[in-house]
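Starting off, we have a lone chain in the form predicted alone, written out as structure tokens.
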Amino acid sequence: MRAAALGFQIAVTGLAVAFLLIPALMSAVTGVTANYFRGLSSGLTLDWVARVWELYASTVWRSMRIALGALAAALLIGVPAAYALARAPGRLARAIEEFVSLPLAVPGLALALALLQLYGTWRGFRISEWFILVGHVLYTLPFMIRAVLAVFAAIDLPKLEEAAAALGAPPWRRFIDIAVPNAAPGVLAGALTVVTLSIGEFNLTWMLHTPLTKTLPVGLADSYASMRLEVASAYTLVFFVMVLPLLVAMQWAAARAQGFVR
């Protein structure tokens, strides 16, 4: 009976994995196939990848700049904010924490529309990368705050600060020497989450971008709409190459943070 149950679980897991991986593998293979309609018999080539880089390299670098900018903002704002919330337990702190997490409950299109209504008339800002960056910061900041808060809640931060204060450490030294080093696993997990989400974010960016500020996911949608299938698939391959290492690193960081919390 147990063997049958185990076999059923393995079969279901295998089907789920195949359901997820086969389309991705087919897209990757199409991106390096000389002619999709003739199949693999037409040969393999990297010409389509080179074509993608020729047409859309700017979207790749723009996505990287925005992701790094979102990461910088998340570190500068998120870590001190999490520290302040962890040091001020109570209803007000919990209410602020829920308010900060509000963008997670709001669809990206709605958040983008709110930004357009607020800043849409600022022409220089509206057509710049900074406009998209603001949207990405609003979208990703809660992930950094929650990741760091989880670690602060597990290390009994008040006791550590009391010990440091008894030794004469001022508040800024307690933050730098006690809070930040102990929160490192959460900061790492939050950082990888912010970068990964920013690079792959589409809905919000689609509303905020202009023809001169396309990001990688927007360029990917554009390639599927206007280019040969091989070009679009090669673009998908480029996207996988960029995102998959980040996803693996994010899983590793999350596992390390979970082990640290335990």
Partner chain sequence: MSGAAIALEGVARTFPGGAQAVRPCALVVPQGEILGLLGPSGCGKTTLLRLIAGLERPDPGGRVLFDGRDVTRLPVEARHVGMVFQSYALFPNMTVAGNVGYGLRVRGVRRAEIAARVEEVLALCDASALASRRVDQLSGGQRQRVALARAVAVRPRVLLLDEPLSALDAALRERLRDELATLLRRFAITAVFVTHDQAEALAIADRVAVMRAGRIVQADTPRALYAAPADAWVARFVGGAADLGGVVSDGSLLLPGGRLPAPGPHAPRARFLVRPGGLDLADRSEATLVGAVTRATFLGDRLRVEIDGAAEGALVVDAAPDAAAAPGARVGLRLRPGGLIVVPEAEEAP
The other form holds:
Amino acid sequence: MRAAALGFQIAVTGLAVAFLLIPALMSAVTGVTANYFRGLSSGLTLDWVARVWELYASTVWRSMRIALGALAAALLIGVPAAYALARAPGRLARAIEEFVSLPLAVPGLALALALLQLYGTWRGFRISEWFILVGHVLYTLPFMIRAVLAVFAAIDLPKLEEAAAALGAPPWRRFIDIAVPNAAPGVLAGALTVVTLSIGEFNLTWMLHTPLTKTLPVGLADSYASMRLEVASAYTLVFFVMVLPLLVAMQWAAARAQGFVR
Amino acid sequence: MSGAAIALEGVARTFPGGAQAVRPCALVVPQGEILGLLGPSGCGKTTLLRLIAGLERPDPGGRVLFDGRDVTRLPVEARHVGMVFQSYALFPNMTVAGNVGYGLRVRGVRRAEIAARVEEVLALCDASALASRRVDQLSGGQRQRVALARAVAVRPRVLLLDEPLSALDAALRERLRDELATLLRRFAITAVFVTHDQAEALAIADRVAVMRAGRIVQADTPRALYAAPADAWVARFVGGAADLGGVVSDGSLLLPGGRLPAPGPHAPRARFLVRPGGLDLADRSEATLVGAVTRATFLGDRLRVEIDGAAEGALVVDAAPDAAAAPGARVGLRLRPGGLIVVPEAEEAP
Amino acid sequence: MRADDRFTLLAALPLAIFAGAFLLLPLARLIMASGEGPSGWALYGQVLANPRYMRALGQTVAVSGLVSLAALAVATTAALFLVRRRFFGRSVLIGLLTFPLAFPGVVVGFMIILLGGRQGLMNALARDLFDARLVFAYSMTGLFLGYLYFSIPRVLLTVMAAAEKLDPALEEAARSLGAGPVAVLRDVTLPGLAPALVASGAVAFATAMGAFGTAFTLATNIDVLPMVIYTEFTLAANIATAAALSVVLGLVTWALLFLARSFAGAAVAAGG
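Moving from the form predicted alone, what structure would you give for the form predicted in complex with its partner chain?
Shown next: the complete complex, the earlier chain at its head.
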């Protein structure tokens, strides 16, 4: 009975791993294979990657710029906001928290439509990278706020602040000296989440982009539709190489923040 | 008022929702005194301490004065107090030295001066070896000493301590209680500390203010508090006295199980109480009171005997550990000198 | 006002400005836009009465629901295995299983094409082994697998976190009382995981409801609501209808997550 149950668990886990990993591996291998239809025997090559770089390097740089922009915004807006939400008691603060978390629940397509409806006619803004950045900040900000709030909730921020106040620290010093350093694990976890999600964001970006403001995932969609399989795979490989370290770091940071929270 | 480090005038605190945690109360703490705020949980003692600190604002009309100066409207960071929190609230992002020096850093004191003062205060608290430790590497007792050092490093006008020993386990608590009493006197500082533990209050304080349901019901020296409680509630709370009931007649208190000497004069409606140490088991021939043992608990240094039928309620008597008092036995009782506590009938309703 | 409260407000100010300009006003504008078509607010009635839209909504809900259940079943089985057993390479395996978390919908779509497309692995295997044709990427099956692909890692992470916090003494107590493995699973383990299951199931459902990139890449002719909205907006330039459908989709997803969170009490958030 027990052995059968274990066998079942191993089989399901194994199938899940295969389902998730085989296509990713196929993509990675295809990206460096000379000819997909002839298989690996056709030889390995970096030509496809070079071709991707030639065609799409600008999307890589743009995605990095926007991700860093989203990170800066998440730090400047999200960390103080989490602090304010942690301090402010009552229904109003909870309602605001719920409202700014809406982008987690409302599909990106709807948010993008809303932004287009209101700002679509502001040409200069509409065609700039800033427009996409706004979308990314909208979507990633709640992750930063939640990550930091979770740490604030776990460290008994009010008591530490009272202690600092009793020692003579005015509010801004308590924020700089006590709140921010003690929230560091949450800020780090939030920051990595923001960057990872921004680099992979498609739903909003597809609606917000212009031919001159393509990001990496937009370029990917483009290559899936119009390029040969090897190029699409090589491009996907570039994406993997960018996000894999971020993802590993993100999970490490989240586990660390979790341990801290516990 | 000169010489008063802290004075409270008509200070009350009503929480949103209407609960009055502290009823209008007055309190004067002279310079250099160590005052204990003692009361059961929920009596408002911590709120009163937070009102003194400036962490809570009193209801309109109440005034808090430090050295005669009205500080009611000053927030805690401007009151120049030292505070030790129940959980110590040490900053996890700083070392011990960083914690102790933080108050000075906030005040813009020069680095070298901070270092010197931190060293001095840590030495005073016997915690010099801890200076470079991280906060999470400290034991409970070490945390308490660091919290104390941090609070006094800024040379505060008054030191406020919220249940400073309650986060420690029982064995450590007793040792640190005496240590804390020594340290507070070494600092020669006006201090107010909150506790629910009467032994702690009596051991540390110069004067104890007993609180009940948001009111200070008695503020006196530990001895006076013990010997002359203001009312029956204080007598029961401090030292665990039991009501005897009975009626006075001709210099004696007449009780169901006999009588006890109670030389007058007494107020017309006086009440009589006795603590476990106020009575002693006695040979039936010498006893003035007789009752039946319902339970006898051996506590090592004494035998705690519960007795029915002697007074109107149950009595508890601490007898010699080898006393013969088996449940069901009838025993004689005798009043020890000074064992009888007399309080006025009036007992303020909570 | 006290200095503390002033500073709190100051700290919230950047958020207030950003959320006001780029969330509150645009959403208000979106809702207004849905009423600015030729039929005004009656559009909502028409949308709800339109068989094509309702079929799309029904299909979206159905595929999202099925995906959530399948992801819960797979991820819970794997999570219990991964939490209870210690073996070589376990942490690597967990890392690999959560790798797709960072994939956008388009990449997931591409993964499904690689598996089940005309040039995909399954088709090649079927051709070589059985001389048959096996292409499923562009059908409902492909969409289902695509959604499953990005749902499994999300559910897995949440359920694993909950399973790690489960007190092993509870299961031992049940076994000491004579409960067999099935009874322990049914009476102790799954009830203990219930909040995490509800939370992660709701997230999977909401994510699938709003998923656009996967359907877009698979270029299916299956009408899921996000694709309908996209088509109405870009091809038909039917802005009012697109806005109205977005409002409906947004409300349905948000309400579901809100309900799940009140039940589970945990942080429930969709993504991707």
